[in-house]
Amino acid sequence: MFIYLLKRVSLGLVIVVFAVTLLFCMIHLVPGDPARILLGPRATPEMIAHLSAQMGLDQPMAMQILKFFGNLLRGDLGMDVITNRPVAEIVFGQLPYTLWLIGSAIVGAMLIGIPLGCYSALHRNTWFDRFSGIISVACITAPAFVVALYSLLIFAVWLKWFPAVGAGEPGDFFDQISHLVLPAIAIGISWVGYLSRLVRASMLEVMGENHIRTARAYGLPENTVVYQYALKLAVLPTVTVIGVGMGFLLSAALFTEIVFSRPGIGKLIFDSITTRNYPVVMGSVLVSTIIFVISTAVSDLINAWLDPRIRNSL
């Protein structure tokens, strides 16, 4: 297990290094240099040269990448040349909003999706099962920004039950919660469908296994069999699926943050793209990629811990 852990973590590191290099290459393969684009058409050559030097663009590319990695290790993502603040400070200031949003969406989705899937599996092929199956697929396929638009339209504009814009007053807990509800629903609803189908499938599989038959043969009450033995096993895949699904969660959060004008890392990326603020784009895409890499690695490790066969595959 320790060797697997070592291998998996080093693979994660290699991927991050590759991802940074790729981002760097992309920025530098673009025709026209970032400093010129940032300053606009009326910039003088002196201004461009000054900004290039400030951004470190006048050095060879290999140097720039090495320097970036060196800074990265110290937690320094560079300077935002527009506001003159450290990029890391800006990104980590926005990150908690996104993590709260994703976290509450996924917890809510688990609270609804897992019981739904469990019930469907236990009442297989009833009308409820079929109906929830169709609704689940409909939920899964609905893009997050469409759900966000409808929830904004119905609950914020028409019914005025929830606020439409922002994340609420800092410090005012209830205000923040009421700002969180609609965005969390927009992200979580496809996960309700996804988790319920997943739990249903794995529940059906577990219920057919020998140890469940044995438990029943021993005369254990059906409730004990279902909730203490079967459900525990059937829920395990959801943990790993959420880890791998972090990319989808971050993407969905981006759309939702934009629709609800909520602060967060997705809104930050979008805003810095529209203002062509490359250091911030780079920093925030990088941080979200690192979060994604960590969460897939964690879910792989959990999987390997549970299933010895996976340990030998890397």
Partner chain sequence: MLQVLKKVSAEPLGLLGLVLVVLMVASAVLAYWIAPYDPIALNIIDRLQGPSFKHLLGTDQLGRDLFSRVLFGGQVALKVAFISISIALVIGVLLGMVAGFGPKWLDSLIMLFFDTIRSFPTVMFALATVALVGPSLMTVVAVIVVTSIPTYGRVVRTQTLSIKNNEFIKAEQVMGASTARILRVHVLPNVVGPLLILASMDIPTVIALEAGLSFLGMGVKPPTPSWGSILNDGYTLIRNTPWPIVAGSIPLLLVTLGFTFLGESLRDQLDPKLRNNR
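One more: the block was the form predicted together with its partner chain; return the form predicted on its own.
Partners and other molecules have been left off, which leaves just the chain.
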């Protein structure tokens, strides 16, 4: 397990370095002078030159990349040229909002999708199975921003059941939860359908394996066979998909945070790209990439813990 973990960490570092380097090159290929855009049309050449030097844009791109990674090794993500605050303070101040949103969405999707898929597999080809299949496909094909707009219109504007915008008053737990419901539904509803279909397919495959037939032949209760033997293996693909899908959840959170005017790292990236605030963009994408790498590594470790066959192959 230690060697496997070491390999996962090494691969994660390579992914982070490659992603940040690629992003660094891409944002510098965008037309326009970032310093001129930040300062506005009335900026003098001296002001533009001073801000360019402050942002390090007057240096070659290779030197900028090396300087960024050198500061990163010291835990320094740079300074925001607009507010003159450390980028790390800005990013980690917005990160909890996004983590709460993603965590709530995926936990809700698991609580609904996994039992739904399991029940559909146990009642294959019944009216419930067909109906859940239709609903699941409809959920999968619903884009997050469309669900966000309609949920905002129906439940916040028309019915007034939930607040429309914001993240709630700091320190007021119930107010924050009420502001979290609609955004979490917007990015989690597609995962309800996806997880239910995945669990159903996995359950149907596992229920036909030899160890399940053997457990039934020994006279074990059906609930024990289903929940302790079959479901434990059927959720393995689900764990992997959730870990890999963290990147899709982060992208969906971006649109949701914009629609609901929620603070978060997605909205921070969008605002920073709009203003060409390179240090904040780099810091935000770096943290997002690290979250993605950690989530995939954790999902692999959970799979190894749940399935002895994976542990023995390491």
